[in-house]
Amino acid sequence: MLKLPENFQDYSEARQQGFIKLKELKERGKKVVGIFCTYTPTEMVLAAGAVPVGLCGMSDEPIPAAEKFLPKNLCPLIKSSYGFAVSDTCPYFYFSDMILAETTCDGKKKMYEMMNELKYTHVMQLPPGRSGSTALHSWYDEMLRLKEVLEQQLETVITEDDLRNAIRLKNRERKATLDFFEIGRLKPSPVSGYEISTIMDSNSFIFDTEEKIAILEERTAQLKKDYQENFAGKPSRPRILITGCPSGGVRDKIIRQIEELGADMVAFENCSGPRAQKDLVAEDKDPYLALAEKYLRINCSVMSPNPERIEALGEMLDEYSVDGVIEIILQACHTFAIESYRVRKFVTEEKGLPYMALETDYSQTDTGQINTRISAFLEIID
């Protein structure tokens, strides 16, 4: 297994340090907006002079608290997110002046109604598909509505210059993020998928965008140098692509295990990967329209129809020289569970690659079963 860098910061440590930094920002009068999803236009939060922070939702610890109010047979990500909020065990939720959410699934949007009773929660009404001009017009209106809400809730004014500056800054961050993810294209990969996943999640607890960019650029340069000196020309282990649901909450029991069992996790075709970063916000047009266009292009399974996800998956399978695909389906995530049929058919029939779906939650009860299935899957690839 690849060694982690000496200064590697794990998710828990980064989250703890983030608590302290955010407290200091609040004490200096900075406003904070809690967010959950890649559909959230963080440029608008930055333009409002506030800090966007990803809220807790990748642990099974608060799920018992959530199940006092929510059904047990609900997505663990939703239960974890609400559990942290209702039990008041997520400092990021505590420090947030408001929550910015979106209707990416039925479970989330109903949970947000309950979260609004705990703290003001603005829900953006995401169109169910991209077809025709109606969807874009609706999403554009949501951008304008969000501007009014942010200005009212945060007692500020969003100027067009501030928004354009935020767009340029976030585009630079997207470019640095993509360059980091694309290190996985090298064969053999000089970076573990576990490190990729952890660094990206840990970076969400850094509130200075310039600092995020610098960290990503420095690590990317180190890995390119390391590849030339220590990896180029050497044999490659089986190369695995992860697709499906966000994988942060199952990082240890799936991603770590894939690599400890002898494969390289080289690509993420999910919300934990480059899906939301792969194209930039246009900088030469109405910024609200540009944001609407960019965020509507994200290929999540909530979109119907969603052929763009299959197209993007095909490109990644080729560009990352993938040997096998593992799809993560979180319990009760119906859109990804249903779409997995098309993914499996595409991967096995059109691309001729091994495919396996793992349906799981945030508990550790199925760890042994998952290890057995991953081992058998890697034997098929070998």
Given for the second form:
Amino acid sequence: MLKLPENFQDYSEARQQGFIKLKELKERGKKVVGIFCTYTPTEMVLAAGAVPVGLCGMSDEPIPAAEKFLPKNLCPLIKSSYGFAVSDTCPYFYFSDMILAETTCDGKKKMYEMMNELKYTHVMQLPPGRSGSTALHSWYDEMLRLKEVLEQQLETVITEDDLRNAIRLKNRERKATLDFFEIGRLKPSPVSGYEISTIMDSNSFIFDTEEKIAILEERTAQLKKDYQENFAGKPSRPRILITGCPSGGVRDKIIRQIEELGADMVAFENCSGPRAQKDLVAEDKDPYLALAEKYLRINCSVMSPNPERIEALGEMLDEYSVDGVIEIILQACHTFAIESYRVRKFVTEEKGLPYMALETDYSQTDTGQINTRISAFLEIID
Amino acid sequence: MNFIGIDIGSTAAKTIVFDGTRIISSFILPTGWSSKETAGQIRTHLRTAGFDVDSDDTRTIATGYGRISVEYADKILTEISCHGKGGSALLAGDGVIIDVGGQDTKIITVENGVAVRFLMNDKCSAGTGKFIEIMANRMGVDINELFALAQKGNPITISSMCTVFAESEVISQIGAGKSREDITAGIVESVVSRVALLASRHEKPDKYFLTGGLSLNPYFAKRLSQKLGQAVYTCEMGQYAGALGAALLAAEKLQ
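For comparison with the form predicted on its own, please write out the form predicted together with the partner chain.
Every component of the complex follows; first up is the chain already shown.
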């Protein structure tokens, strides 16, 4: 059973509506930058007067097109993203003036080299870990280089004032996003995890940050009221936290199923979750340094070592009163697949909670097996 | 009151009737192509034996991959909970249940009589009963004959992790003139290795217990036990573990 509001707009509707808005923006001369990852300093894109749009592939439709060029045994997110681009079936890719990406995982960075043949792709050199002696310094240099690249490609000038304004605006968006996520801390949860996940992904198709903030604030206020009136004091269903790989592409196969099978999805410890929102960009120092510091702190499994992810997970398990953890591992995502060893150990041994990893891709072929695993996991929690 | 457990697997459908103290009826039917039809046959079969699933005096839990087709069930539960429960009852205690079924291989750790952790094979039939079935077919023997041949052989190495590729490996070994005994031994060894590897991802228990269709074969259990370096128990009722668990859980939860 899913609790969805009456005016709920699913992801594909939001994606479609965004096309028209983006087309209008383009016609008015607005520049568009296609992005893929939480590591992208979107403040820089905003300061350049352009709009960032997420191009992360979440559908298995374009995967056959991608497999003409990419190995079959590769992460579905990478194949889907490239497939949309190479088959020219994503209007957002089409409208993008350039692509901005980072050397995150091996699969992505090598795919970006191929994407560059389709459209100019600037790849920021993200350090492989935070603790290296040159990590922050080189990432800071990458911010300065990005300024030049954006100015040249988009024929604009980024002033320090523009950048400071963009930082303040994005920090406000982060606070609004975090407040929305934290509705999941209420017990019983008044909001479906399916809705949370949909809103977060759909929001990348809203190009006015103020509008995004307003949408989030309004929904948060409604849900708080709804909790007081209809949920407070009532019994709760088992509360599940999702961790691991990006979950947008398996929203129906996994997140929806978890809730339909009788649990509440209350927290997301992955790149679309609150972990990146909690941590703001410092507003009182060199803005390029502040951006470098903030974006280097993101605790994706591409970082080595990555103890910060375990710390963040521990905090979330307590704050969201979690009963069980399900980790999503997209096929051939080595960094999350390997790190799942540490996550499992932490969750089961230190936190004493049930844990299950689900390895899957974007296809529908394992729906039955996934359902059995989720049902069994929930029976064990019960 | 009677408690009925129905476990519709991909190959066989198992039914147990439990009266609260002992098993009073058990039977196996082939699943066939339609779980719904199988569920109907089970209902008829039960009625003939004097058990009416629609009566107020009966509680039914269905499990297995065809569980949703049992429309007359009072509750459905997954194979994990049911195999955990039934396996532990047959094992008389805690341990790790290894269920090698037609489509899935499950590793279930049971503590205090309840399933607490589980693992299932990847989206692939290597390391399941299906693998043996396909290979037996390729070798032109039935499953029992395959095990009989395998015991006399020296296992060749089958390296592929995928049933389809493993089948072509087997074909090339046939082409190379290897003996049937050695090839069948290699086939069994390949499943044993896959199952043992999956089992080794759970903490080593005091007791391993093999359930599912392959538990009927002593040679398989023996090889598995050698691979795991520990005794692997089986029992006559091993194939009924899921159905028994479902019946016991019906008695526990649906009184």
